[in-house]
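In the form predicted on its own, a lone chain appears below as structure tokens.
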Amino acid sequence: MGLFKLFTQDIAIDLGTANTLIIHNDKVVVDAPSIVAIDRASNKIIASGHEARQMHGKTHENIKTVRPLKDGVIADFNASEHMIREFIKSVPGLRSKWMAPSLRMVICIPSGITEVEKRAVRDSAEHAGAKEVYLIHEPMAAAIGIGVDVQEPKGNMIIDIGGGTTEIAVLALGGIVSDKSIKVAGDVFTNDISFYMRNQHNLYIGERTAEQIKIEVGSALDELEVPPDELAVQGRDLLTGKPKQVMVTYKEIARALDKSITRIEEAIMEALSMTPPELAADIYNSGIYLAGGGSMLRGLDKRISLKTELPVYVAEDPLRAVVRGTGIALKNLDKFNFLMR
């Protein structure tokens, strides 16, 4: 068993659809863009992570960039297992290893998926090297990463924005109660953004522009207490085809994103009313708790608030709070029986 133990490495990994992130030694060794470059010509792929995310948007007809990751499942099978492969083998403390280890691997899944989803994701890893694989849902491991106690009895309610997937759980003695998953997340809001830039400004930008103005100026509130300022966006006028800029505030940006926000809102209630009693009446006491990049848009968690009327609160550090959960549950894998092989 020792002898075992020295071969064998375990990584967390926390497999987005926006950014993958994998914990190796307690401590985050990669945190890349899920995206890969492909040449056209061979099929085969050239780049992955920060070196295809710099592609993206700028290639010409024999590369192509593609996520392979779709509403937070696998959606091509082979570009996700060389992105896993290339990961893994970034690692520091893999890469000097004279000899493969055997991989040991808990991987965060949606609470929505579905059982050939399931074996995607197994698959992939298995095939990228790894010999034990289990699978974690996002909103427990979002709970163990923010620090909450999942195995006692007391209900605790997770939302978890992510860039495909936004998770909503109602946890309690180590398992999922009631759990809402819906495809309205990071990405949808992006493309929020692109039209209504195209309807309002005429303006047609990227998808990496659309990104960056949810970063600067994104909000979910059409009055925050400290405003971000205006943004100055570029792109292509649809009218003249040429190159144009235009300002845009964060009041716009609250317009453009409130369907979507709303739609969150509505699930929310929705997995609040499927909630228990005696869970629900926990959650009053305790709050809402959000992870996920989603989550550090401005006034987010105030809206939620308002709409549920209990406190929202937003983790320490929202982007790596499922990965970080996913790392405790590998070190705990006796104490943690709810995790899937």
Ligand SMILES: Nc1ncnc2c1ncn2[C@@H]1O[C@H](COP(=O)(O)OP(=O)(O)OP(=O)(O)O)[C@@H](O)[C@H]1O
Contents of the next structure:
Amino acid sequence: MGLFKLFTQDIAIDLGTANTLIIHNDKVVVDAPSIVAIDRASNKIIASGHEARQMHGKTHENIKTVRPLKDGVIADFNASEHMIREFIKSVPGLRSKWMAPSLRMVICIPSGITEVEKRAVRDSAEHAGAKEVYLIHEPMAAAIGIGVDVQEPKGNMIIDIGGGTTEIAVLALGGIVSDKSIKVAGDVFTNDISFYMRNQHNLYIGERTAEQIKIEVGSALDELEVPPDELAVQGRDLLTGKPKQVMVTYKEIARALDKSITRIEEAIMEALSMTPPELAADIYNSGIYLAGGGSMLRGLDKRISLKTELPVYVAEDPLRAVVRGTGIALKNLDKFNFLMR
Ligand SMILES: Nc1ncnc2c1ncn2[C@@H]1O[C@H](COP(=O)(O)OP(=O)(O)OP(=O)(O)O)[C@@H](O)[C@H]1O
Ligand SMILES: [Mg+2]
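Switch over from the form predicted on its own to the form predicted together with the ligand, please.
Full assembly next; the chain just shown is listed first.
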């Protein structure tokens, strides 16, 4: 083993709009919301990840919470660099007693990313201590994480519905044949719910409450075989100003989300219509794979299946498919020639 290797540590990062995950030594060692809390006076980070998320929406004038990524890309460079640094610091095996190891990282990026945005990811990682950075496109990482053989001469369609973006990609021979990315994903669903609660119930709710509604009674269909119980939601009455509670059902949320889901369906139909015929034939046989937290919305797989008339499979542990794939890429740096340096 060369000296370089001895002091090199490899990590894989899924730097997401909603969640950041890190794999080190084949294990997920960080799985945290992509949020930092900053002291306004000193501009220092006072919390990151779960702890910062607890503060989100509950801060006073001395503290602000920042989500450094928006729509899948870095929106606040400084905050993102600090966040990555904090997360890396929290990985147990990485903190050597004697010296800081030299870090080699594979980070995934949305496939529709610009050169400038790509540069920002690379720079953030380097400022956070990376000596060597490799980039991989998210749909590719998702496919590998799901267990698809991406090098095969066979077409596969992967849809990653994250917090900021929905990426629809057709992959074959280790490359992205066609790809469509739209800024409609989990965050937009959450906003739709806030908007609906304001308009239909005169109830002003925070982002965390809206997300909780989405997870507990969210639905893509207005008829579900296994319906969730109605949910009690508290917020502020817009008319009286008093705190109040209303009950919401999945049918209401299905209505609130309908427009955004239709936009995702349209993007999928467009991606299918751009697919070369031989690959379309493959997809007809293999179906569509879903990954990302947004794919956990009740009935979404069924709705996409009804629209496309194709079988739709949701990845096992969809929130981790991308980082799993990124971790596998990390172990195959020499074999996967689609990694970007
Ligand atoms: N059970 C659930 N039902 C519906 N949505 C969910 C569920 N669990 C998580 N989500 C949503 O999934 C989204 C986060 O997914 P994920 O971690 O894949 O996104 P990300 O990778 O951070 O974002 P991006 O890939 O767009 O940068 C959030 O919007 C979250 O609210
Ligand atoms: Mg993601």
